[in-house]
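Below you'll find only one chain, the form predicted alone, shown as structure tokens.
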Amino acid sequence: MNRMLFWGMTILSIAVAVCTAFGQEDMELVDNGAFDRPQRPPAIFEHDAHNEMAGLDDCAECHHLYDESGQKLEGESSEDQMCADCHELKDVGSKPGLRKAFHNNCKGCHVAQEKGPIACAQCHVR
């Protein structure tokens, strides 16, 4: 009977948490797998649903990519790369490093715009 009072729990376990993550599909979470010891959890970040809300259309907006000295292609987009594909953990030479690119780039347009969060604990929910 234990064991199959067990099995029964494990497997509704399983449908629980299958359904959970199915019921999200747009539910994203910034990865923060490069950093050692994160200090924070990673960023809550419905993609969709905020580029909607922000009316992004242009992936590159976000996305970018800048030639060897410095300036933004135009057109370009790195949606298919990781953020830390280009940006080591420190900054190196005018290229901003992980954090600080990740601050800049979400942070900064949210002060530019006077919208969105811009406190740690409001994208870095425990």
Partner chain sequence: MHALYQFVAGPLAWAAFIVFLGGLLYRLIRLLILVRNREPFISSYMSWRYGLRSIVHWLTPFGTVRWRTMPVLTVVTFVFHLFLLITPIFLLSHIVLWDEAWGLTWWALPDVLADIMCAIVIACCVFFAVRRSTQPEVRFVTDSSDYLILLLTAAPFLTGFVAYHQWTEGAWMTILHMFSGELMLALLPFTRLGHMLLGWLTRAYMGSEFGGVRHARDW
Contents of the next structure:
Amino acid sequence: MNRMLFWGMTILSIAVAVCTAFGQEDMELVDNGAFDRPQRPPAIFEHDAHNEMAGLDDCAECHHLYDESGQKLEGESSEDQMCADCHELKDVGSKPGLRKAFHNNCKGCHVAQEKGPIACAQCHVR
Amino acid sequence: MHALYQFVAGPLAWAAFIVFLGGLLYRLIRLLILVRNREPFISSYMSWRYGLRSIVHWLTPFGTVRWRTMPVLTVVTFVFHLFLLITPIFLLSHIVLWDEAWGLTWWALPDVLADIMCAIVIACCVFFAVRRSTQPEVRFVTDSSDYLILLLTAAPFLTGFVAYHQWTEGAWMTILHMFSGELMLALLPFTRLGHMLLGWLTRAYMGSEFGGVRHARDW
Amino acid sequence: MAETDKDSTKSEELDEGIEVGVRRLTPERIQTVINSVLGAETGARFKAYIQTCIHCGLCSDACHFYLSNDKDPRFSPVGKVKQTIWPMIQAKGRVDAAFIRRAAQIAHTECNLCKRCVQYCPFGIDIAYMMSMVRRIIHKLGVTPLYLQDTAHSHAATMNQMWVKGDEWIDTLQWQEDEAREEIPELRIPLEKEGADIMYSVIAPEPKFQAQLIYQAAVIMHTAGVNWTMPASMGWDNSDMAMFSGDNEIMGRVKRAHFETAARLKVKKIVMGECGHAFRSVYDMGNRWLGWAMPPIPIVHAIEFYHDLLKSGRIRIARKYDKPVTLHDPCNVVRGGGLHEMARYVVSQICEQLVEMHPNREHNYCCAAGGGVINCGPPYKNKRMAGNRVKAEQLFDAKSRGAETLIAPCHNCHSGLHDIVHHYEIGLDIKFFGDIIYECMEKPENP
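Can you now output the form predicted in complex with its partner chain? The one shown was the form predicted alone.
And the full complex, kicking off with our chain again.
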């Protein structure tokens, strides 16, 4: 029993460590790989530091999910997906294109909260 | 900073666009009323054919005797006016804002190209300022207002250039950039920058007179 | 140049028209007149010109005064506006008498209203028109140069420019008819022939001191078999110095008399002698003042008339004029009427060889005499000579390429170029088209 517990704890620890190492390292830049020849450098974004400073607990605040009819699905989130999985490069109906989605998501909130960067150069730092 | 940004990017931008377009319209209507009340004969000489013929010649680089007699200034003048119009309209950052505000979007210049064009506009302004202060025939008819409208024109490009290259921290250069652009737009109809509107009319009238009455080229 | 400037300043002091007028000015009068003219007599054009001018100075190189005075910016077209109209507007008419004195000199003796600057301004701003408005103000202030004012008085009193009395006019025509009948016995100068095709009108200097031009015209008319007439009444003079002195009311009276005389004689058209400013007055300014967009009776300038006669073969050239000629394009009929190609056709028909001056046609330099400048008289002759060195250079260049005779189909140009040719010792013979046509044409055999 003790032996099983030991191995179990060890495996769990390794799993947690591996998961932390590979999955939970705080990001520094927004991935702009989906853009064809992006004109500006990717936006600076330190995920955990940002959320800590902003006091954000609800993932769906940013990682939102909408249904086919354009209704926001309350209580559901999309942190397992890339933004580009839903948002195409161009607007589709009421669904903003990827660039606009990023801008709305970040700058839109900053403007509403009157906190955080708003000018181009504040995020797209060279 | 946020409140200022939102004011400059929101209500002030609206105000600038409205004053710009409304001001131009006001100036045009005032002028047309003046034509009707004082010089109705103008309309009897105005000719689309001759007016446009003259405008086309003057819009063509080296298309007039005058343009051919001063090649450097001609190139600078054409490049300046062309880039002055094209750069802000087809600048990606501007399109992004219009897209987010009104959902309007169109083809954008690559940033690198727009950057060069912006620098050229600034260089042209410097050229004009130097020409104004060194050429005797220009200096003689220059007063502070001439430098002021040149500065008014150069300011949005200067601030935009600095903001793009991020030589300053924070949002204030961008705010200054937006403000200077709005100032230029709002003042344009009420300063000699209004030649943007009136220049076509004076040229068209002279073209019409030269074509229809004087039977001579005015280019 | 500095010496010439000094000379001209000294001589300008002799202009009693300006000096006496200036002494009578009061600040109130200056202000009232300026504001009434700029307020009530200008409109959209003036306003647009002031508001559009970007002060770029591109008009400068158009002006012969500027080019000839070593590019002194005071002589540039916009420089003249800066010294006259801008301060008037800025100070709302509160300028002093010394300013008005200088404005009178600028508008009357440093601008020929030639409109070449219009072709150099990207916006087509008509600075000649603005200088006319300055002259209008000067006129209303009573500061017009004396010699010019005298001709305007003559127009007002006699309806002609040279104080020619009614009987002197008819006398002169009959004298020239007599002279011409020595050469062609059946020649007539038909007076008051109602229903003739053409009324021939001249400027008053012709009967006054160039009567042979009427003789030559009569020979050409007779030979071509034209059904023509000349009026025996007032209205025979097509010239108009009131137009240049800013006395628009007199200009209107003079032009009305001219057109009404043609209407009374029931002619189909008016043919006029080789004069530029007179063409401007009947084709451009006088008719507009009277409310006609274009002349109420077709106006044919001598250049066009000779062109038509030669083209239709109604006059034939016996032997072309053999000396190489150069051709001056008068502003008022070329920039003002587009007759440059017709003039060249006439030259090609009557002369062996044309040596073009450069620039030419509608870009030609003015003679510096037109626009009433030569009519401001001797006090300004030195300034006029210094102010047209470029024309002298142009003429000298044509001469160096072989030209011996200068054709100037305009009275003002003729006199102005005569002065230039002598002042700069260029040595060109100056002729009208009429002189050469008369000399070279086939005439009826003398029985």
